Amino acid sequence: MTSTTTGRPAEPGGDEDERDAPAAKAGDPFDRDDLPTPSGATGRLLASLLRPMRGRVAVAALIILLQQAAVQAGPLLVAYAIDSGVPAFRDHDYGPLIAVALGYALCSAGAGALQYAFVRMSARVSQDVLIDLRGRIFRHAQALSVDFHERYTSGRLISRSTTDLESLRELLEEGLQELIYVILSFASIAVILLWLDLATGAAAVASFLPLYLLVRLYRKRSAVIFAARSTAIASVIVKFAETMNGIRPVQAFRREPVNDAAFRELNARHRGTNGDAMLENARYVVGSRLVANTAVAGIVLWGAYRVASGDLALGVLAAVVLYLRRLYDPIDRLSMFLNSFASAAASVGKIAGLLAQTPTVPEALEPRELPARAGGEPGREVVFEGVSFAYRTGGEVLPRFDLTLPAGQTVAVVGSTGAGKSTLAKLLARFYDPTEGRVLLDGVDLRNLATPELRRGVVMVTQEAFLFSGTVAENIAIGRPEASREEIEQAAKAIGAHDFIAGLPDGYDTDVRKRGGRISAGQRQLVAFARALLADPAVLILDEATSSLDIPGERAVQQAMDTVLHGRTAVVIAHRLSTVEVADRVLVMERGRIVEDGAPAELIGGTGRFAGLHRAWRESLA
């Protein structure tokens, strides 16, 4: 087989993982601390998440509008005691105050019961939105690419799905309901107060305008402010997170002083944010309630004039003192919706910014079904046809180049770190699209095949044997959910796992705890081995699979790579050329480029790179 490349080298340098993962460049909006958000973004997931509520929400509205009646209704009901049930008391009529004090005991009651009801029900609707929210975020992040993933840390991931949601649940809790409140309330104190006496309804309506610019002012600041607090917990969380995933190498360098300094610096820098948050809360407080007691003293004292000069009622009075009382005393627990409110729209900003990301490797419009197997034999034929790829952030990895693997061919990939031989494994997984050209499996584009059907017919396994915390049975099952314990074991024993899966302390029901660390490397890669032959796929990839283990280890793997790899069309990328001894065929690759292509005994006997790599790696052995 012969393969050609055409195009500009891809640029040297950097060793296979920084090749593979898309660098950030100017202008990247991985290069910012949060993802942009799209306008309208934020307002359109709200809407979203409360239309299946819109009944409920229905419903919690008019019970609070009951409630506020309830409220609303007693200091009415003292000051018709004062003008008229006092007036009747001296005559012995006691009619009049038996009945205030009976309104007001039932009102006090209601408003209890209906804020019992709010409570309950906005609880409801609140747990349901994070429920919705928190799946929508984890559904999302599983389907965006795998470029996606290697650019947006896991920790900024955490910090959408927790910070950020416990942001959007004081809101949705407890300062939403103060908002509902202090509107209503405003509201219908002022109607009431216009009512009572127009002259002090107006007095008490126009100190609203300096309540309502000093609540501007506030909330443009303290957006501002909560943003960047947002922000910095994400960076906290994203080293804390960073940290703990690579305590090995932390201890093993002994980077804890280095780190512990990065992690004060970041921890400052969140302090600091706080401390912003709430300077700008006491300055609001104290000045809401500067305006506020300065308009109840004079209103006070002006209607307590008009008394005495008999233009206003003494019940009225003392009511519009009472009303007054409840109009200014939200004013404070304003300040904490306005601080739930800045630190939720920041945090739903963020997660609207991840939620508006769209997978660059997309889902086929009109998916197709892959050809039946000829002749029964598992394996499939791999076309690359006139393929490159670049990043989106710039960087040609791979030029022009076409290539066919015939089915049930194994084919190595060798050369240098950075060469382009994981990538090139990358587009045949599909985990990204070509930037040109296409990738053909059995003559369908790869593009035009649903996923589940994809994944069915390519499985690749890494070098690292990635295990979820559970049992071994389950971790070789992910191959096939519907395999029975039967077939799970059969295909351990095919790969030469089942003796050391049986000497676990509860054999196949071992739980291998957080990312298979109970068990050995080389047999974390006899279980991912497994599950690959449960999964019986049509083209098989290993990634480096055997370089990090030690020679029995991977003696052991190699072995189970032999059942694994019959009758399939594989792809080896191999680091060690040990590996490249179960291959028909051999892809040199330099730059990019697919320099050498031929059977294993041709190259070792030419004079080419292969051939000198090889007798490099028999001189290493002697």
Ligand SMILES: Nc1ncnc2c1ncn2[C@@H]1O[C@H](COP(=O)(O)OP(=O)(O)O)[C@@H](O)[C@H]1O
Second form
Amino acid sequence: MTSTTTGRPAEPGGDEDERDAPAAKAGDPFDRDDLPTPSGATGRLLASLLRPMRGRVAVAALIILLQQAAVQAGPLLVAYAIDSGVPAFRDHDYGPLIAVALGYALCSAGAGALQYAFVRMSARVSQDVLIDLRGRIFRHAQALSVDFHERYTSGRLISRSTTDLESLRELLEEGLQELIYVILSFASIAVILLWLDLATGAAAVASFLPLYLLVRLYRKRSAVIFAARSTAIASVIVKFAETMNGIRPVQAFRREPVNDAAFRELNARHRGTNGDAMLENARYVVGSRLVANTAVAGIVLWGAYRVASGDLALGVLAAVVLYLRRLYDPIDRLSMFLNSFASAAASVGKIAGLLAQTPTVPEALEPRELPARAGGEPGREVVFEGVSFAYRTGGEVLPRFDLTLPAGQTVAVVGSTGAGKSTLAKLLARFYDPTEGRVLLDGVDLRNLATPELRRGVVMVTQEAFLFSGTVAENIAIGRPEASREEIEQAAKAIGAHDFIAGLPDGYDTDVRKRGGRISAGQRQLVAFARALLADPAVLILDEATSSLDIPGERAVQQAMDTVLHGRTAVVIAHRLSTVEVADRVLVMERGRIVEDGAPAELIGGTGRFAGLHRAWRESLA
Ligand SMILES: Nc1ncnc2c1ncn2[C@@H]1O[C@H](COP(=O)(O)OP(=O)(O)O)[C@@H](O)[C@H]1O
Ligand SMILES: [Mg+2]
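Alt. form predicted in complex with the ligand, vs. the form predicted on its own above:
Next comes the full complex, this chain leading.
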């Protein structure tokens, strides 16, 4: 398989495809119909998938070779029957005809059995290849960094591991069999024809040239069409996933008609590419039949003339006619192979492009350990050293800054929406690496920390507290799967989640995805809190982690804060300034800059921004 068909053709409108990621810079490859496939990646991917199966592939090839030999023996036997068997029969020698009949029956039965063996074998090989590839896609996508997922979207990933894999399956299970069948029957029939009668054989072989040109043209054109088709079906899935993921805002803002229209258009585009594919296929079939029929007519006429003038035995002409029919028969099937090839090449190209992505936040090559934390030592020191940051898709969000958070300090970060608070937190949790500078945890660059060590050391609780399928207890224990039930309950009690959990149908064993297990956004946040507390990280980041709680709920968490924050370094980002009261230090951020930095009392007493904010907040409470 060559990679020539996998290059992304620049089809018109391609740059609008599959786009639902946040606004991207011009020329961003994510904004195009898909990621670029490095040259040769498709071939390398297929080779790496088939290498472990090479033994079985070889056996399958042998089986299909034998099967073809059995199939192609048929007309030869017919020629023998006509030219030798029938004359012998007239002389009352029945042996040759009986031998032919037996041979014919044996060949047919053998061909059937071999065909069965081949289908079974190729189905197994293709299943193994697909399972391997689907696993690779999942593992690879899961390992890619957050910024990849923000741009590639889950819809496209779903499309890669469903429709794209499906087209590879078609190629492996049906297409390749067609190809082997076509090549073998072309080759064997050509040889037999040349052997039966050199002149006819040569004429038949000559007709391969126009057929070859036709195939080449078809391949080139269908590659473009199938790449567009794979993109079109992916956009349909992307739109589908986006709409259903956002079903609440969709219904709340009555986006249904707009979505309907957009979906209709994507659907129509998909149908259009299917139509193009069929039309192209029809052109090919008509063209190839024209060539084939012309060749057959010419060869038969010429053969008849030669039989009449005694140059050619009638039996040979009969065999020639039979073989010619068989010779051109697979041409329609060749187009089926070409279809599945083009479709699979486009799909595998996209999968290869995905698998070629590397995490933008890569795993440390030579990971370093964090220095041991002496018993009772509170948290770890965090240093932002000459850090600046820009998301890939936008301008600078955090201009260069330095910041040291001593071990054990509780730091509140306040500032208006979009000021860069969450970005700061995400750098500390290493969801992104700084554009410039380093983030150090007890003197170790986060880039040099092994991921498990980093995730144990730094835990972030965000607004969108996510629950995995499973029980409440399992969800709390995610950060420390070995935790006992007592420890889980203790953590839940510490943040005031125990009462509501105990009230669920099965208590801690309630499945959060099942009926009765549905819990509110605020309760989800409590579970996330308990999870963080149980994980017991050296550095805890709370990013608006209490925003969904009601006032009593927040007060309960507020009271638990001392327990939660004790003995660790904490960064608390909060809308409600009540949180600030537990902090040792307050940072005020504005447009990516830290504009105020000091103890709460000091800032409240001053004349800066925080003093103003705090006054306004106090007044709002009164
Ligand atoms: N994933 C992202 N990709 C691109 N820009 C982002 C992303 N997340 C946030 N931003 C931008 O970065 C800036 C700071 O955002 P953020 O740190 O979330 O602010 P805050 O948490 O203070 O509300 C905003 O201008 C926002 O648009
Ligand atoms: Mg934020």
